[in-house]
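One chain comes next, on its own, written out as structure tokens in the form predicted on its own.
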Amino acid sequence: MKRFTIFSMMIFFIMGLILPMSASAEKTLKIGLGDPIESDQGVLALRFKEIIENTSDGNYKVDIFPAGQLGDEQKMVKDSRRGSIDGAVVAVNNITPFAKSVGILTLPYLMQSFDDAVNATTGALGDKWREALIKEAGVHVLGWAYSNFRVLTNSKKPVTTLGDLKGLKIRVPKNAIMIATWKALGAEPIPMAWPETFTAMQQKVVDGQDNPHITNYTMKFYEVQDYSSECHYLFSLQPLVVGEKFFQSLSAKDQAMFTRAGIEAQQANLLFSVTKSEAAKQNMIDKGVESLEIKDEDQWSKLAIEKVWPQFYDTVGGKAEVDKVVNALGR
């Protein structure tokens, strides 16, 4: 009887470290977004998540931070590489302080479409920039966000000419290449984190932003801005991003599903941008933004390709990247 009891509290004991093992065994994924839920980060997010909850199992859960609430993009970039949080969507010119070579997608006038912001995130050149930045940010890529061309919104005057730059005061990201190309197009740019940009467009401590039409209504800024202008010299990428290390911890099971579900998550995303992108734009119209055409944005290609290019090959790996990537463009 003896024996028969302590058997007994063994196998509770037993019980009662795996019970709490198996309770836990849900692993919760920590995902931030620079953009609120509604955008076009949202739509990747929220597709990749659906995914990975219905296809684990029950192993998976996915919490989503929109808004910037664990931090600027930047700042999730390095959180998502030394696993302080799992990962993250963010605006590719925002990962390249991490990955010089992948500054290649932020040249201005690169791209031209969205067939061309395709190509350059699938096939060879998805798989080029994903090693990339596995090597140089410690970060995996699992899906892309298409967010269109990025375009100028201000509140100072309307553009619709290389001329009508000068003297206006515009919000980037802290991205050099970024920075460069509204200097040669005689603006003056103003590196600033995300978080900051509304309330500094508020109180006019710049005119305005450079953004693509659904960031700009889901970030309501036409409650500070009144023009916006069809500039198209750079198309907004925004890669999926989970920690390379976290990845790499995952079963080869597990890292099939994330690779899937950020493919699906690329595609849904690809679908919305394609088709909200105009209903974005006459939202903000509605809201009371004046829409205006660029009238010599062949100059503005020109300038920016000849001024801002070779200044930096050598950042991104030299002309004959730059070349390669040209050319697999189909141009």
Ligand code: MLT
Second form
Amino acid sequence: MKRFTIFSMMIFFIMGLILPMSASAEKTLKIGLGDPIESDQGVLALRFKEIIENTSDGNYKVDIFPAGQLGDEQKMVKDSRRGSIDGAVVAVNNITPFAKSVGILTLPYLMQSFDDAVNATTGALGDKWREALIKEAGVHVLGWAYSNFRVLTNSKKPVTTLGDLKGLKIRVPKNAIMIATWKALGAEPIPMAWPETFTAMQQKVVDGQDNPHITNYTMKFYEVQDYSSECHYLFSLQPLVVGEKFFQSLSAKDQAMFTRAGIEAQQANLLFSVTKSEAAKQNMIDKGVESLEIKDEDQWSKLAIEKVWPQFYDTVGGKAEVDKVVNALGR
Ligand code: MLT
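So the form predicted on its own is up there; where is the form predicted together with the ligand?
Now the full complex is given, and it begins with the chain already shown.
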């Protein structure tokens, strides 16, 4: 009996040593999204979660907090950098206030297609933004969501020409380049955090906003908006980032696993965006939103490029840097 008790105590002692070790080996990542889980941000995050959880031998779990549960997107960037959350998927325009050189990606009419968006975020350009975001914002990009062009929605009037923008109150992210763009086009931009947008439109504090069809549909903007105008001034890119401090705390093997998961999640997102954008547009129409083409978009792009780009050459690192990106996109 005595021998049995000593034996049991030894087992408990050994278990006591082992269990905390295996418990502490499991890390649960806290990842926030600005958009609902059904959005293309959600597709990126869910695929990332699936890969990490399936390939890490139970060492990592990923908890996703969609729809701004962890705060607005700029807050999530700051929290990822300081480590109070592990990461987030946010629109690039909500990171560029912390990484000015990456603002090039928000210059109006820079990207004109999905191909441009992919070319702007992979290869040498992908490396350039990754390094800049580490240095300037303290976050590490693992993958990009390709969310398509930001179309303009509003509840006031059909917008098909530049003239129609006059006096239109448009909610914009707190992003200097986007504010300047809508001003240059003649609208009245009102900078506001993303989670406040729906209520601001519902209460008619603003007339409209701009975001891609998938975002507009999954955010249920059809409940408070009547018109959607097909402009192409900005291709919305939304990176999945983790805090650089967190990334550097990982072993080389885990860094490779996270990097691989980010790339695969990015591919899943691209497929989703390319194949589901039209359906989201149709869903908006089915919910009663009138879809409109812009008649004079050449003038929009001429005006925006001429008026806005020169204002921000210094902020984003000089005209030569902008030219390099333009050339790399083959124009
Ligand atoms: C914004 O307009 O602030 C963002 O594009 C919102 C989003 O993350 O979809």
